[in-house]
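Just the one chain here, laid out as structure tokens, in the form predicted on its own.
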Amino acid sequence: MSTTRNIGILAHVDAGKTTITERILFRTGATYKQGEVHDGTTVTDFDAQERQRGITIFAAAVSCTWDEHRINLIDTPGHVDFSAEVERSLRVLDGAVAVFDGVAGVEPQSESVWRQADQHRVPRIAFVNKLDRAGADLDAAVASIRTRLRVTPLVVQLPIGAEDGFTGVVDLVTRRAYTWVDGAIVEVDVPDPAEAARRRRLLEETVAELHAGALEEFVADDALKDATLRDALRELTGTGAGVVVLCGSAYKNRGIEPLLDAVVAYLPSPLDVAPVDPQRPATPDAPFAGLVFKVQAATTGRLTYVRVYSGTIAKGATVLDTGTGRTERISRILHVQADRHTELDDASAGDIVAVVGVKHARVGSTLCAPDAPLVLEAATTAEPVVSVAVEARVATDTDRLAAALARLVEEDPSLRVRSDPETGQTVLSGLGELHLEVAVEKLRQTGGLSVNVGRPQVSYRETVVAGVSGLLYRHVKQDGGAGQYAHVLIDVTPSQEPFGFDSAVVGGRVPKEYVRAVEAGCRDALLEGPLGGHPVTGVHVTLVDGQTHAKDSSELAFRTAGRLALQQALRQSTMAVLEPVAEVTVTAPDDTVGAVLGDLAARRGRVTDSTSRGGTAVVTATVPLAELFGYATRLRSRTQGRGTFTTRPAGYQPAPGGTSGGTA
């Protein structure tokens, strides 16, 4: 386990993510050609519709050998609208490489994926990529790095040439040169040995003043052993204290190498990260447990992918999925390549396969070894922010529409289908406009089915403006029987939280579990708001006092008194409707910066940063969700095709005329 690396590339959309997994799948022998985004012919992006758009839409495991370590390997999407598959990803994985584009630097998605990474404390080295492009920078990328990743870089590396001259680097550890002739490396004399020694100056000075070891020795020796600032270079990736800087090419085949030295040396392996439970050690031996955190449910077989954290689990073997308590039997485990899978006999802790026979566990669910239950955290799931309502052109594909929408839930848990009830119709609910139309292509290309689709609705939510206080409600029914019986007296005020509840109930007027009861039917009425249905967020309510009858008060009773009371609060409430905004960041040249700003204005964006750099500007802006439908045609009118943007979820603000005052 010591030699083996579960490691995931993240980026922004763009950034060369998928080159680097193709390049150091051909570096390390794992392939025989190189594979070409344009040419959708890489490893990873597989699936049609990742081909024909040219972006990494599901994340995809690989895995090769380098310097006799295993490199368990998954290429996550950069696009914002598929910022849950990078949650699951992240979920199980030891380390990563955050790429950066060298012109570019730090790019909104990159920003998003890095605290993503900071949420799952995953350890990461940064890899600094196009520096063969025009006005790349190696150095302004990391300062775009300390600046808005806030973090310490230590970069270990110097480029050789700039752009088109951009040949090799410089590792500032090791005090050796490399350049790429034809794809291969080769070792060449320091270009520069005056700014080598300058710039491994610096290095070794950060470096001491994060490391107390290193510290010590360079106020002994004024200087750091090369053996002594690589151990604290994986010490400090490990904490997160500092963040290792590599450079490079990946579409030249310049880098790559020294790239995979770098996650040897400094991402963990499984032993290194602290264990799930006290009581289960990351080791062979112990019992099994696993993570499923990936589920392929195609009409042909159902693929369930699990990071094993302790143990070992051998074909044939019985699991527990401790979410359902339901036992499950393994036939197959695979290795998985992307889209190809070798069978295997066994897994053990460290591993990330995929099993067959696994039927009923879902993405988040722990299988373990039935006589040792454990419940592992699962990754969270954003709420939906955008719905489009489907069906079927055909009456009698209804049934296989419904079969083909269940399997793509299960494959996506940010995806959600429900039923409206006034139409009747069908929706379907993701995570932005791109999300939603691979979806539904999805249904069309694997499901065979012909759909039609409504226009895109945006996910509204009500919140509370102002509350009210001392609001009574006596809920009493009496039918025949025992009756209910269920006095409350509430407070409902703003909050911050989407909903917090507490009591101020003295004397036990009111039991405890009737107070639960109480908080229950509370969140029974956050559903539906009044002013148009939507859910409820933003709101704390209190129990003030309450009374109960000695026959006839129930936990149904004050559930119900709870719903009704909170339905009334918010009634006789100052109420608004609050709809999701995006955070825009447009690229486009200067002369058409007019026509960009014009458009956000008309779309009620607000700007809130503006930059010029080389005749390109970049506008960044706060854009209500709905107003961004079909954005990017008009872009590319206003721009002459020459402006692009990306967007990433920026919380929910009031929409205009949205408040509405009180009701009796």
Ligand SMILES: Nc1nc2c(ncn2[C@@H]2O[C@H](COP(=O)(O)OP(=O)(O)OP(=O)(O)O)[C@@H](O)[C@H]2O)c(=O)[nH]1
Contents of the next structure:
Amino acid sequence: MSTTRNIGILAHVDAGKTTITERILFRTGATYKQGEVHDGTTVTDFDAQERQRGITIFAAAVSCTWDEHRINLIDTPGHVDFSAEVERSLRVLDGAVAVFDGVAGVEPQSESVWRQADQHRVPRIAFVNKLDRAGADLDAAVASIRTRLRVTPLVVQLPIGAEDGFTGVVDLVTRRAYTWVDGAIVEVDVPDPAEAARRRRLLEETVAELHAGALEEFVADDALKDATLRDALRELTGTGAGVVVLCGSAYKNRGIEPLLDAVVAYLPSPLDVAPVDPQRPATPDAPFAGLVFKVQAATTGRLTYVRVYSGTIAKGATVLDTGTGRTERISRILHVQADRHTELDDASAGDIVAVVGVKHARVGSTLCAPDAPLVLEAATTAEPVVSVAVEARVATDTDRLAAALARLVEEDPSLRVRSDPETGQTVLSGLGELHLEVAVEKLRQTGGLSVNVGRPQVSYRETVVAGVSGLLYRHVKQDGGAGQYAHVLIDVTPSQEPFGFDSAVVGGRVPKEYVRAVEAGCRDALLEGPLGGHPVTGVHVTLVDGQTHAKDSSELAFRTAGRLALQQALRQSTMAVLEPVAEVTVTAPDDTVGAVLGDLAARRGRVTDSTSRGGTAVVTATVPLAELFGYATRLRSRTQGRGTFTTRPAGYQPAPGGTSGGTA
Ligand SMILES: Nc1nc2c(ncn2[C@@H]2O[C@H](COP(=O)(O)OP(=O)(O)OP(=O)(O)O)[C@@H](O)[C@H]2O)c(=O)[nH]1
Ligand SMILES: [Mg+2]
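Right, the form predicted on its own is done, so what does the form predicted together with the ligand look like?
Expanding to the full complex; the earlier chain stays at the top.
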């Protein structure tokens, strides 16, 4: 198991993740033909929509063997609308390769996925790709890694040549140089030994600053042995104190073998990462525990993807889903290779497999041995911000549409379906326009459904600007039989957190279980705010006092009282409507910047940064999401097709004219 690596490939859209994955499969002999993204022939972009659009939408798992190590690889999507897919993958990975564009360096979405990986404490190495492109510059990319990601880069290679003339790399750890002839790696003499020596010295100094053992040797010998350097790099990668940086050109087949060597040398094995639970070592003979991180709800059969953290599961085993308390039977275990499967008899700690037979477990469920229950922490799901109304074009398809929508949500919990209480329409919500477009297209392609789709709408929130204090609510129903009796007195204040609750009740006037019921009731009230029925965020409730009745008080009565009290308090508070905003980064030729800025201003955009390099301007602005629908088309026309942009969520801000007075 120490010879397994479970790694992900992470980056901004278009950095070259899928191309790198494709080259890795080819170099390791896992495939015999090399596919290209632009031809729609890669292994991991196998979905029809991925091939049409030329982007990755779904994380795909593949495996290969390198230097007697099994490498399980997940190629993730770079587009921000599919960041939930990245989140789910990160939860089950032991390490990752972060890919950067050699021209653009650290882009906004690379920064976002880097922070996501920080949260999951996934050790990373960096690969600066596309060094063959005009304007590619390893040193500039490394500088942006240092400043934008605030980490110490440990550059272990020196490129040979640049742009068109980029032919190979010098490995600063082994002091050997490599070039590629017809795609095959060939060792050559180090072209500029003085520069290589200078860079090696720089690497040793940086490592010595971060690593106590290396420092000792460096001080004693004024140099580091290759083995000391390699061991220190592995440790620094594990703790995240530094990030090993490699470079290459996936498209031109340069730099892939050294990248694989670095994955084996520096990234952790499943044994190296802390066990999920101290009682559950990552060994095959411990009780079984695994986490469901992906569900494919095909009509032909459901595939449930599981990362096994401890123990072993065999075909035919019964497992417990600790979330639901249900037991389920595993009829088959598969090793998934993009769109191909291999049958296995069992899977053990450290493995990533798909199982058949599990019918109810969801993304985030823990499956474990029934006699040794355990709950593993699931990844958090992002809240949807954009919605569209969907309806079947022919009324007789309505039931089929509902079933297909349910399957979509099962596979992707960042999608939500609800029915609008006012219009009766079915509303599908997701993380962005593209996210919804892809979901609807999937209904058409795999569900064979004809659907009408409404215009996209953003999801608003409501928040408390000024609260109320001492709101008394009496919930009393005593008309014979079991009555309901609950008095609550609450204070409501604005909060930085989405929701906070505390109790200031003295002398046990309200028993603990009723306090918890009031809190649950308050959460119920947050679902619909008083201004427009939007979810409420940024509110703190203090239960100040209450009154119970010996016979007629119950948890239900207090929950109802909590809900109605907060509803009334919010109606009396000063509330504001919030709208989702995005950080937009536009790259466009200098001569079109005026048009770009004018258009952003018309969209209520606030420019936060604007730079120019080599005739190309990069403008960053905060823009309300509602103003961004159709922006791609507008930007194309304003820049004669030469401008591009990316967005990422930037929270919420007050919507214009969206404040209520309150009656208090
Ligand atoms: N010049 C050059 N182009 C490259 C290189 N690597 C990838 N590309 C091209 O860049 C484009 C995007 O590559 P992909 O591999 O799809 O990038 P990705 O990171 O998987 O993109 P998403 O999955 O959509 O986020 C394709 O047209 C590739 O052929 C490279 O090293 N040099
Ligand atoms: Mg891709």
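Residue numbers count along the first chain shown, from 1. Basically, rigid core = biggest C-alpha set you can superpose within 1.5 Å across the two forms. Quantities reported herein were computed from a predicted structural model and do not represent experimental measurements.
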| item | value |
| --- | --- |
| Displaced residue check between the two forms: Y473, CA, 2 Å or over, core reference | yes |
| Rigid core superposition, H211 Cα moves 2 angstroms or more between the two forms | no |
